[in-house]
Amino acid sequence: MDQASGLRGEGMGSHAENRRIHLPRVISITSGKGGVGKTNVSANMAYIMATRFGLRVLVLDADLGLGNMDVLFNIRPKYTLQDVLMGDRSLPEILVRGPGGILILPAASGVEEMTSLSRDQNLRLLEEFENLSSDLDVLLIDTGAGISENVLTFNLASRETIVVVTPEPTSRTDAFALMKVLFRRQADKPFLFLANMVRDRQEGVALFDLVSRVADSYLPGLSLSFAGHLPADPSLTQAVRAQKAIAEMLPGAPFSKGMEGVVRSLLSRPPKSGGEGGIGLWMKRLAGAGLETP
């Protein structure tokens, strides 16, 4: 797979001079626990945004020590974010192109040091986003699970945070714990609740109501909205084994159709204006403010 050196003029910056420079939507996709389908959500959301809605999408695999976005897309990157943090490469140099024209910033896998970056390393990585072209519509950040400093940093660095939750009690509990920690660091941060692996919309809404009632009781002022639901779909396993996004392999599958509805709803309610400056400046300012809180 070609690296970013061949992509900058092709996809991200070839016509940047003729387009109005703007800040992309910065959306983190996160969860309190692993195994809830977060990376599948990220991959298929990116693919649908690019192919169905014509958006220029960049996916950051922010599960820094256990990245697997490249595995899901059957991509073998030459460089990863580890090379960026070591100072050997810049972010544009490690970009790879995935299906549907999406761009991917791959993480390292099986590298223990990447799982607990220092505050300065986190900020340096965010600062590296200044090297990326502004010729993007959406930056999707696929975070790790839990409440590690890496997970918190990237969620604080996004304008919007989608929390993926399944009906499992542990998923609900851990999702609430994650939102509680983020809320304490950034009280005005909005959260979008995405019910995954549910039978139907009714079960998804019931799951949202359950978590939002707890949030109302223990975290008054927390902004939590329902982003939609995704059905439990056995064919998703088939796509994962084939190392393809199910939206590409089986566009008529229930999960694919559900994801298209989620994306359509998300794009119909754009966030508030993010202000001036490049991607990196905006992310560094926002994450830095959150990181100052112990």
Ligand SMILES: Nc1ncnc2c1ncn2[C@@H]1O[C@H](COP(=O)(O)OP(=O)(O)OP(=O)(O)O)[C@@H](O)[C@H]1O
Given for the second form:
Amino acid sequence: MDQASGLRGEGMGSHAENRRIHLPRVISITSGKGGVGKTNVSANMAYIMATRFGLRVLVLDADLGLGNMDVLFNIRPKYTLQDVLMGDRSLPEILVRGPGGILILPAASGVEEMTSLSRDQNLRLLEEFENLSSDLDVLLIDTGAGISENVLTFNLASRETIVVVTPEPTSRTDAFALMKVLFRRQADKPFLFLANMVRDRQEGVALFDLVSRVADSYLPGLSLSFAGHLPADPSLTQAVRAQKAIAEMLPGAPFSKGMEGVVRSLLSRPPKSGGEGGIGLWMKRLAGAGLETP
Ligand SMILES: Nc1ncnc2c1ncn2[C@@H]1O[C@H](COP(=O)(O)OP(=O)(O)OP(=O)(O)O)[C@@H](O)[C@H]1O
Ligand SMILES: [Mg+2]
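What does the same protein look like in the form predicted together with the ligand, given that the last one was the form predicted on its own?
Now the full complex is given, and it begins with the chain already shown.
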């Protein structure tokens, strides 16, 4: 896969006339416990948004651990965010075009610095992200797991946060712990609950009810809504091994179908208007963690 040469390539810009979303939606995909499906959710959500709904999507791999998105999509980017922070490349120059025309921002190296930029780096990156905004409908951020400062910052900066939870008890309790920390820092932050690796919708809803009840008792006022469920699907392993998004390789698989439903419902419920949104504000909030405003 080639490093994308600018944003105006094939498939980009063609939706400018009939855009359904004016400010890009900024959605972080997160979890308390690791290994619950965030990267597969991010990749397939991006693919479905792009191919079935015609949206222009950028995925930011914000997991500091071993590369995720690049392995999943079998891409070897020449440049990363680090090159942008050093001033050697512009943001559009480092973007990689993935399947379905989605854009991937290779950030495994450089992403940690995003939350502690110098003023110059911050202003440059802010400008670059703002320039990118008009060419995007959605920015999806695949975060790391847990409650490290970096994960918290990416989630607090994003207007919408999807918490991926599986039926494993530790996934539930760790999701609760993560939401607790975020809620303490930003009480009006809404959370979207995505049940993964469940048998059926009923199990997904039961999982949601369980976590909601605990949240109601211990964190009154926390806003948590059900974003849908994704079935445990053995064929996902095949796609992961083939280094492809399952929605591309096996569009009829239960996970792919489930994801289509999740995306449809997400798109039918845009975040409440009134508050500011978009990438510019996201970037300001992100950098605000490590910077005093001028
Ligand atoms: N619905 C599902 N059905 C079957 N297997 C799944 C499902 N969701 C995720 N998996 C499997 O779980 C494993 C972890 O998935 P993934 O890498 O997406 O998780 P992650 O939350 O991004 O992990 P990490 O925290 O390490 O970044 C993968 O092997 C994936 O195939
Ligand atoms: Mg991951």
